[in-house]
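Okay, so here's just one chain, in structure tokens, the form predicted alone.
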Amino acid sequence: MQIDTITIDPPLMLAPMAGVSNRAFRALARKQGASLCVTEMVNANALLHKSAKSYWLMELDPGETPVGIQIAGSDPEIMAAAAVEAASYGADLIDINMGCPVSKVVKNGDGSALLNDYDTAVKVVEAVVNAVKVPVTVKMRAGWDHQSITAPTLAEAFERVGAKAIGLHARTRDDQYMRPARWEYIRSVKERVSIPVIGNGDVHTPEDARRMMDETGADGVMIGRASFGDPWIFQRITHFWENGEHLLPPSALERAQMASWHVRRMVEIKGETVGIAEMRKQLAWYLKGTPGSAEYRAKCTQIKTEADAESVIAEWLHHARDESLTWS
């Protein structure tokens, strides 16, 4: 898949998620088989005002490539400005997020509340393409409800002023992330576009990806929550396509080594208080799928140092060894 001058090949991505999708999780997807990897959501106005956070979020590890920084508002000019210094931090594409659900987005007319807002959201794409260089990609959703799909038509203008690709998550933002997607959805859009089209939701299988493709038309597949505790995903989805068969499931040696690498990344990245805040949902991800983890994720949301998280992973597996399993 070619998204300007840009080539995904194989075309697997991983999504773009706040809280989820930093350094250290898009290098562990990037090394499964991720072949695009696009940052958590970098909000435009805030990076205008300087904001620390704003500029973490951005970091880049050496040699990560290709790689989208995606950056959200509803303000052409301040847009632009973002996407400019978005550009400016080494991204390969900038990607405008029209699909955040969340109430504090929506309320200030960004994320998905622009999927209602057909003239404002035109004229941000616009202004971001006219002002960087690097290809500009539009990650939304459907609609705003099953009675608003406006992404085809969004999708239609968005290529006529420039942006090269489209992820389209289907699920409406009425859905929020509890419905099942509509993948009829993301074919609605591609009959409408010649540019990529990039198929996000429900996607959990090697076979789920390779049926989104043929039911729909899309260009490529983009995963999100199915990688949370299980980045190989993206490896099993690769080996499928290439070769018509299954991996075997990680063991848990190879799941618990995960964990540890991903808690010693973050706190390198964001040091202890803040890397391990963070890596406690994520840490328990890892730990699911053995009867009695419970106990082991429940430990999880407690861990206050990287001793802890490796206790707390040291623990859980000689758990899993005796009940001799693995993921499933």
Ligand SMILES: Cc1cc2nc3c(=O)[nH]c(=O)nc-3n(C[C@H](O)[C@H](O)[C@H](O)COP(=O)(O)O)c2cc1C
Second form
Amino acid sequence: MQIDTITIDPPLMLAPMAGVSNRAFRALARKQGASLCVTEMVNANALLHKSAKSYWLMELDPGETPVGIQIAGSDPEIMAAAAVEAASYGADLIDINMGCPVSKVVKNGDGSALLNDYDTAVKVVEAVVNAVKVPVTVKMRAGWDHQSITAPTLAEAFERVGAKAIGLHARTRDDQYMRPARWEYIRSVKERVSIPVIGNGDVHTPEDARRMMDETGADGVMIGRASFGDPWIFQRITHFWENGEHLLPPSALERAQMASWHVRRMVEIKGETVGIAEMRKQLAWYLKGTPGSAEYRAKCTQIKTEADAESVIAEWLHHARDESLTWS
Ligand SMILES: Cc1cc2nc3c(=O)[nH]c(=O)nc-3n(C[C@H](O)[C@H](O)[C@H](O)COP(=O)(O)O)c2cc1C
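Show the form predicted together with this ligand, please, the one above being the form predicted alone.
Up next: the whole complex, starting with the chain shown before.
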């Protein structure tokens, strides 16, 4: 897949996810075969007010490429200025958020609220495209609700003003994350544009990824929640695409090593207090699906230090090696 001058091969991406797709997790996903990663959403207003959080959300690893920085907002001028700042931080592309369903985002007219505001949405994309030299992409939901599926019409307009790819999360704002994704919306967008369309929503297995491409004509696949505690998913999908065979799931030792690396990197990046706090839920994901793991996952909610995390991992590994491992 080609996004303007950027080659995304294989066409497999890590979805932008607040609280998850930070530098540490992006590095893991990339190493396992995610060809493009995107940062957590950066609020354009906060960025222009020089909020420290916005800057650390935009920090990239040396040599991390291709990578997108995602910005959210609905004021074309502010979004353009934020895009310039994000591009200066080394983003290979700027991704615009038109999918966030969270009430406090939507009430400002940002995120998925833009799906209901054609004029502003198009102005935002146009302003960002005109402000930066790097390609601009839009990640959107299908519409506000199933009675207003606006993504196909919007995508067409976004292409006209210069967007270079569309990421389509095949749910509406109204669906939140509850209802199943409806991939037919990806096809509807694909039929209306000639820029690449990246399908997203409910891809859990290599077969799902194949089926999404086949059924919708999507040019690429974006994985969100299925990568939680399982960055190997990218490798499994790529292997399946290339060989038609399944890789074995990672062993307990590999999972423990991956979790441990993740913990260490989070502490390096964010310091022990914040790094470990943010790691609690993520560590639990690595330990999911193994017999008797509930006890260890419960312990993850209590960890305060890197040593606490390492000791839960070691205890879990000891236990898991005595069990036959299966993925849930
Ligand atoms: C914890 C979490 C945080 C998310 N944060 C963002 C975000 O910052 N920007 C964005 O465009 N989408 C965000 N999303 C949506 C995902 O990118 C993706 O569209 C959604 O999870 C559907 O894909 P999936 O079914 O593969 O998980 C988030 C989703 C989750 C679960």
